[in-house]
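Below sits a lone chain in structure tokens, taken as the form predicted on its own.
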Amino acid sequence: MRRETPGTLAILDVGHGCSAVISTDDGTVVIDTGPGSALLEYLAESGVEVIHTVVLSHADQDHVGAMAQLLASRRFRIGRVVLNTDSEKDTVIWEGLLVSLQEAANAGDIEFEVGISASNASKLDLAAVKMDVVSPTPYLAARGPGSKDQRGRSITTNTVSAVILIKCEGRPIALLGGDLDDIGLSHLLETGADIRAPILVFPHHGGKGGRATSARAEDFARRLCDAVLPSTVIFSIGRGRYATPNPQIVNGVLEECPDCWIACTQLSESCADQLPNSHPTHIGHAFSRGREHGKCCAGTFVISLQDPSIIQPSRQDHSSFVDSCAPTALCRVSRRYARATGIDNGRRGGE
């Protein structure tokens, strides 16, 4: 299936998890696989047979769970898989995946590479699409989970989660936040890297993460949005899992970017106690995990790499769905909170 250059970026509705697919005439790159079969179904629906590179941001199951299925499937041919070491992740899923990757590499079926940081990002690029790994820093990647940084702060799996800035023909398109935590964010901001992008896929599904307090969660969202200045913020969530996005996170986003479009892949319980009675008409043709049971909010996002303001579903269609089916929508409640406290008076929004 021929695509119009330069292609699309899809942020998949995989339930609670993350997976993104960059599709161009020059190849397909997958960033995280999510859990379950959603990625494989999306790739099959899109006519993809060859995957140039799979990047695994970190070792959590909700980001790598479908990798084993992808390897085992005879439908897809994978060029290489890139990830970071994580000796602290002592799980059956992670160990089984590493063994499978090594066996596939031994058989000559894939290239299996360990080591992804801001020092070697260019290895991921396609012709027109550049994927800058802005975090972890080489220092954090070298220290690894289970250690401490120079200030004595604990480095976890999330601290070294890969954060990727996608650019097309030199223009920023989206920042994929992985599961970046506050320590990883501090190290990233200290580098002075320009991470502005019109679209932000918010880290950790909008959860507070670890032992973070509500105040720290709100501050984390403010600091990140101050650096990115997004006009669209996407939360990749699964309804019924961990009550994401956290209200303090949403408040922090709207404090910094009061005019941004906030959208979740699935409908949070915080936004609606009950699922809609009717099938949402705004969900696009791209595969969405929540569609079958009516759990979608925006579902899978398909973003034009030529013009990132062209997004399916559209902001207008999604907003109409929220108005009719999400009586306690966090994005509306948080905006009212922002206006009531005056914090968006004269504050800057997304570009």
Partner chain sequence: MPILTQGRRINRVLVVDDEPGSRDGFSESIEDLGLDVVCEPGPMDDPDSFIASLCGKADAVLSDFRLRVIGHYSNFDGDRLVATCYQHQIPALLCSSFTDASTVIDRSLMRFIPVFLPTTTPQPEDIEAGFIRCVEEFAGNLPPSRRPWRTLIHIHDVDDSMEGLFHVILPGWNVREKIPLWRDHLPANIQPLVQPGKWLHAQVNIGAEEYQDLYFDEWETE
The other form holds:
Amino acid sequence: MRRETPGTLAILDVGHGCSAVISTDDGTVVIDTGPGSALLEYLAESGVEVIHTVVLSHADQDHVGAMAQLLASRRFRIGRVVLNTDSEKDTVIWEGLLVSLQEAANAGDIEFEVGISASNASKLDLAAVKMDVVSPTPYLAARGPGSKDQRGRSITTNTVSAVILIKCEGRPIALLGGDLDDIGLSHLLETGADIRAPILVFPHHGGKGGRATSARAEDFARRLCDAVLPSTVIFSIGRGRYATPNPQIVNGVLEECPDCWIACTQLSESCADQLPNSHPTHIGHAFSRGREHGKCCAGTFVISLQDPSIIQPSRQDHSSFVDSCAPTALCRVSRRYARATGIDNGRRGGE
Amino acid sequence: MKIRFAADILRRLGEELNPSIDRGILELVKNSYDADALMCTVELANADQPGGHIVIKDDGDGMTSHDIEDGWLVLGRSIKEQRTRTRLGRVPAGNKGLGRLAALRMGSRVLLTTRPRTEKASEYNLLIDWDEYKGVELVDDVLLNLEPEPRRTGDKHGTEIQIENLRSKIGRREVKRLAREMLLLADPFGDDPKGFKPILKAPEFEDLEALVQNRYFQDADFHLIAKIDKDGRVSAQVLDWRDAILYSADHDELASKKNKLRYACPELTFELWTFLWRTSSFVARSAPMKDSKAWVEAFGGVHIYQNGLRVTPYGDPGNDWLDMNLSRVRSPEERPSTNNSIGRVLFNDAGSLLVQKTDRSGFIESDTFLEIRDYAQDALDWMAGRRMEEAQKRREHEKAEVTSKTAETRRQSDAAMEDLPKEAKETIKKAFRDERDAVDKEIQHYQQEIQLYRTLSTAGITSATFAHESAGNPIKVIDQSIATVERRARTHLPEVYESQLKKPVDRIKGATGSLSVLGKATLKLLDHEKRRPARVEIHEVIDKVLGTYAPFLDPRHIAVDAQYCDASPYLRGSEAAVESIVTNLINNSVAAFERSENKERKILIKTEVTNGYLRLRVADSGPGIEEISKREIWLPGRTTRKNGTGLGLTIVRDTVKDLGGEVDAIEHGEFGGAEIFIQLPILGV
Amino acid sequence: MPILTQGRRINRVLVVDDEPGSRDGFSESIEDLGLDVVCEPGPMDDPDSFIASLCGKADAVLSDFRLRVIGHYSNFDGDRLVATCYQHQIPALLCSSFTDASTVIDRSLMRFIPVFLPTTTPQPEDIEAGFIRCVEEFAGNLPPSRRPWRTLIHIHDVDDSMEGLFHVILPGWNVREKIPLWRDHLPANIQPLVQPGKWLHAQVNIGAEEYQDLYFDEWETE
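Moving on from the form predicted on its own, kindly provide the form predicted together with its partner chain as a structure.
Then the entire complex follows, led off by the chain already shown.
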């Protein structure tokens, strides 16, 4: 029996980090866990006890931290966990996670699979919901972090971060960017894959990344948006950590997609140096980590898989919050900047 | 119809599946253990060559004809059906498996004699001649005769198995493994009347015989013997592995801490054997380290014997009633644990001073019991104290040895010089003297420097103590009071407040703010976490120092211009090291401004990264390096500031050197004042 | 006027601090909230007799962290006092600007300290919000930052430069933060397990934003 709506995709406010949950009648899939208790709270609140699959895009703690919690909490049954090899990663913690996963697999509690790349994209599918892995390319996955690519550029954990295009009944819903960096993006674009999607969860929380200069950061955002053509760009950030999103990145997004809706899970300090006094009313009902301390900008996003333009919170509510509570909002300032510098509005036709 | 087995299956199951002889014999010993034997003798006669024989004899419960037919002769029955404890409360050790078959097939004939405990007058004999199986097709084709015989008077219950005409010899390696495994079944002290006492008789391997007899006690590094006499007075001594007395103490020394006249408990002896298993000190001992380790692992802990009977659970695995492990965790040096020590408390209790709980989970914790525990712990504390003292002495001795080594080499080189040809002698002697003078001077200089550092540390510790205090009381009271004044004045006198009170209130708040920030700054420098080597992000450290210093620099109108390169350089070292470089350079500039007439006070902090090095430049708008050469600024005690320590830049130089870097300076740099260059190797950006 | 929440009435607050001047300072903040104040003059022997003496004297408590600087005032610190109040369902706040509080505090007690104001000059509205928060927790309404989750704990190091101090990392929380803990704050059966590299489990509120707010409770032996 199918519900009228095929389900939802939630982009969780986990603070600095990433986690997405796909909920359908056929089961629940988690893509990255973020750190802390946000994912656990969201799942518990939604009454989820069984998780069909957990996909870990790459080995960074802000994406996999709560995996250890999922196992430790003993509240959820997990079907399988899928991730990529990373021999470079912070040894003890990554090792600890892998050991607990193997132990859980030995005990028959989970299936533990290694290897996600564009080559075996279909294995993550859940009935009508398709999860196409578009990056890393098999070449990058085979080289692995710590090596160099054919042009001598360093491949890091971020380079091989999984990027997943979620489609429902053949229709693109969202591109989850993981922590993709400019080298990973170059390899992805060279494949010529069609990665257009109405929603883009921007890679690496909109951070500049270790090696990127300001100009390269902007260029990265432009190249990515040029390929995805999103109408909504989400930055999954934590207020007060790492000064995300980077203004040049926001600029780059707006130059390519001047009319798109830019929204962050939490309220960046670049946008408002003070937290709003009043309790947030605009954010949706789903668990948001920032809610308790009033740190949300848009909080957790819940997107309909039937119609990805139906999003909680609504663009309108979020906009009025930004107007009243974020005096230096990057999505506004940059927009004015973009307009002032004569970017051709019509070039992308607003799509 | 049924499945039947070819006779050859016995060979396959016995010899081929279980080739290890010692495990086979051990299986038979375990059978004895499970039969509640107190004694079990394994005799190896001429076993070091083929044709010898083995006798395993015990005083256990023996077997009835039923036990033999449905138990002993059944091969491969699963182990899981029998996990209940035996009559004497032992956990069954045998696995009733094929190991026994392997052992029985070691010779060409087996003779079993058994006298069951439950049938006072019977004895059963069974002969298995393996040669008979060679001539038949199926296992069932050989019929065994169980011959019941009347028991001779005086013969006690028990079982004896003779394996005759061994097919192959039993080597030293096998006997050793057997001896080791037998020990793990044995009562550790060998004097529990209900304990299991295996005996190995192997004339060809006398030392291994002795091992089973004596256990590993003689390999212990320390043997503590602590006694309480009938008057409650105590004494203790510690012996080394040769039984020589290392330390001893009388009542007054042992009870000194608690100042006890007597211990209120029965006469008793507490013994503890502690093993260090230091590779260097273990060479002379009899058994390999891993054997005695395994044994102590099995029996470690302190057991209690009341009237010669062991009282559980004291000394069982996991029982640590003296909290030895906890004490060891608290101060690991020279402390025994249940993993490296085995011991016992023995006492006779004619009355009933100590009563066991009805569920046999130990003694009721009466005053007497607590007193016994107290005494045992006091004795352990005393031993730990003596061992600590010794360790301390050892370290001091090592230090002294280094000095006397210098003297010794000097004597040697003097002697060597006397043998030189006359013409060279004087020149070389003089060169040596000069060199020695220089070294001595250097040492003297280091000693002075150490003294200076000690003085500064004391100053630091003292100021930290005060910083704690000022962050606490007086400032807190001022803060609270002014907060009340502000709040109440704003409510009750809003206009007056704005026009007449706000300014002084803000002034007080600002001043207490700076005070407590400065106090915290001192504490931050002393945060011991920073002294641990780790990944240090250089820009982060500079930012932290500048943050801490801001309330100090702002009132002095000193502006800092931090220009960082577009990267995040990091190195491995202690945060304290990098912090002390930055702090001392800022201090240096701040001091320079006091000598300067320049109105503008600016400090430039600039970083650059080139080829795996970080270049840090700190320049100020002070008077520059004057009245002193730029080489001298790095030397301790050289300062142009009265009352300065002259140590700041020396610390910078030393710290940079420790991090593998270099220092340099120019008299008048980018801002007109001194400019210091630091180059540090980094791990990455 | 009294605070009324969840059918509970807070009318009189007891202020605990070893420094008399500071007791007055705290009192004034509470008075400005319209509540009555009594000051604890000391000496206090143990938390339980403190609770017994509280009966009828006050409905809530505000305590400083360090209570043993000035002699003959208390045998224990504010963390223990506030936690004991909480366990007896008496609203209690801990206040301190003591720099090292977050390092030396007993993190098993933090479970029972819902509000730790890092200041010595709490505003009246903060005090009111704090008491309401306590009462909410008594009614079972824990905010996400205070909810316990069974959590994997990695013993990062045992600090040999300071007796009894060790650091843990919570992979599920933040791998970059090493959290200082003290061995003697742990239950006796857990203490011997504190070895570098060990993995343990306990209940931790990993929804907390800052490490200062974390508590560790119900440690598991294996």
